[in-house]
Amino acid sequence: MIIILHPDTDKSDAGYRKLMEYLAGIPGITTRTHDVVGAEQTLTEVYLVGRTATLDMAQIQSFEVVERVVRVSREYRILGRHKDDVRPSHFDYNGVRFGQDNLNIFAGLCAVDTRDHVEQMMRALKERGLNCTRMGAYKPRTSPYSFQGHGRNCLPYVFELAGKYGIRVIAMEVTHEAHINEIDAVLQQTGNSTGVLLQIGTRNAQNFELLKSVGRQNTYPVLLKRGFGITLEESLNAAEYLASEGNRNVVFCLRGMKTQYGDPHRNMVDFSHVPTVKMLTRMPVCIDPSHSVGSRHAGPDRILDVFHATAQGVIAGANMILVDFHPDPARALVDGPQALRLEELDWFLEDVRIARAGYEQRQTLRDRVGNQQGI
């Protein structure tokens, strides 16, 4: 069960006191308090862990700073959309809005090789209106051998070009806690010239002790990919483990299911799964194209599968695109084969308009008939 109490509640208040009196009471229940601090109000939900079926929500409601009394009816205590809970979903990261509601694209390089390549690629986000990118410094390799990322040593450049740039917000996988601390050490050392979206890789989507490390801090939100061989279900309670620790602020990211029914493409697409997402989380939803195709094929239309996955995913309501882009893919030390090229980028942002734009005319056909039937 979750209680919402009224925006802006404070803990000192004798009704916030009387109400943790009276939940302290209740033999067989703990609860745990979340506060979701927001620009211009802070909201904060108690959650009763136990045997809960039985409470008076009647009587819990009467409380004073009560606002209303959620029912958990599913396994996700805290990102999961529950029994008439319709709350708007969204938070806010460093002037960039990440909701369910809207769309953010973070094209850039999946992982960082020079200077140069970094400056060529916010340049041109610049140039067309985007603040947000992807930069990998830390690499997770399937061989020993292959490049891991330049880690902490492209720190300084990446922060420092994305101030130059106005780049809000860089999505950078990290791998152990250690690379946390980096990256707030020479975010302060270049005066916090942006923001970091921590992204959890699909090799790490069961690494419990990484997703516990993770959120327990609450300085950056959380891209958590899915799990390349584990169940919708099973990715969704590892994103629950970010919550349980205190950081809620998470986007959930689909990038393809490891199987040989997906040939030719790297993985098999799943981004049919966005509005199931979205239906039993709050969570906003972000698709990889690039990873999920791995190519840079394209059928008898001449569209590369990497758009048309792309499309598939905004239509049916995606919040945010991870994709890669490389100024020469030929020099890419990873992923040079999938990346798109500089030049393609207008094209793939019209494209995204253009399918953005039908999934809007989808709500409005929705909203139409619905009035008209009662729906």
Contents of the next structure:
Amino acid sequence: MIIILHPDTDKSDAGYRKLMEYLAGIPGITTRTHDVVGAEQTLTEVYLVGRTATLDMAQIQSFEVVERVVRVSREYRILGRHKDDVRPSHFDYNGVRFGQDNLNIFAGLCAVDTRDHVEQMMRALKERGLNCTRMGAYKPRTSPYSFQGHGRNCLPYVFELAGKYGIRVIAMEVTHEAHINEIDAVLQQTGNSTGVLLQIGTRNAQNFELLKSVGRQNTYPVLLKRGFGITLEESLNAAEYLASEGNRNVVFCLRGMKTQYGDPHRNMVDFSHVPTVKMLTRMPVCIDPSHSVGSRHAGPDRILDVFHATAQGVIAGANMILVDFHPDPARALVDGPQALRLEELDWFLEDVRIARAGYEQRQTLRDRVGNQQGI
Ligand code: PEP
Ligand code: MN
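Now the other one: the form predicted in complex with ligand PEP, given that the block above is the form predicted alone.
Okay, now the whole complex, with that chain kicking things off.
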């Protein structure tokens, strides 16, 4: 059960103390308090853990400081979408809105290789009015002998160029807590020229210590990739780890599942789960068509499979696209074979626009038919 208090409730207030004393007196129940600090107000939520089934909701509702009481219908207490739940389902970070109702495009390099490639990529984005990108510095690789990413060494020029080209948010994977400190330090040195969306990769979806350390900080929002060999429920619980440690600014990313049934795609595309995740939780949902499809193959219609997969996710209401581009894929150090070319960026963006317009038309149709049928 979640008790949402009136905005800006003062914890030294007698009304707040009265409520907390009442809750402390209920046997078998413990409480956990979360403050959601927004630009305009602070919302306090009290989570009740334990045997809540028999609690008297009306009684709790009658306390002066209580705005509303929400019965948690599912496992995901903080990020879950519960009955009568009106908590905000978006967040803003460095001027970019992340919500279940809009769409952000993060096109960029799977792995940073040269300064020149980073600059070409960012320039191309700026020219098209885009202000987000992906840039991999710390790369988790299957083989210990493969390029592991430039790590900290590339951060100064990546952040500096981001500032130069108006990039507001960079999705960047971290595989260890120490990477957050490195990002922090270099961002400060470059005068906070950009923002970072900390990415947790599919291989680390159940690295609970990493989840906890990323969840304990509130400076950066998090992009959590679905684990490629675990259930959706297990991956959503991984997201809940982040939130339960205090960071609820989480975007959930579908990136395909590892199974040979997906052949010849690198992974089995799972974008039919876009609406499912939006139904179960309040997280914005990202799709990664590059790591799902894993190639530049095209069918007889001569539209790349990566484009098709993207369109499938977007027409189903995806809120973010994480997609690999490269100015010179043949020379990319990681995942060149799946990278789209800069010359394809306009085509890609136009294709996404068509799919997004399709989603919006479907919403209009739902309203029209829904109104007629009283749904
Ligand atoms: C990536 O996005 O660079 C990546 C390694 O993805 P995943 O964790 O989905 O394999
Ligand atoms: Mn990759």
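Residue numbers count along the first chain shown, from 1. The term rigid core refers to the most C-alpha atoms you can superpose between the two forms while keeping them within 1.5 Å. All values reported here derive from a predicted model rather than from experimental measurement.
The two forms, fitted on the rigid core, differ between these two forms by less than 2 Å at the CA of Glu360.
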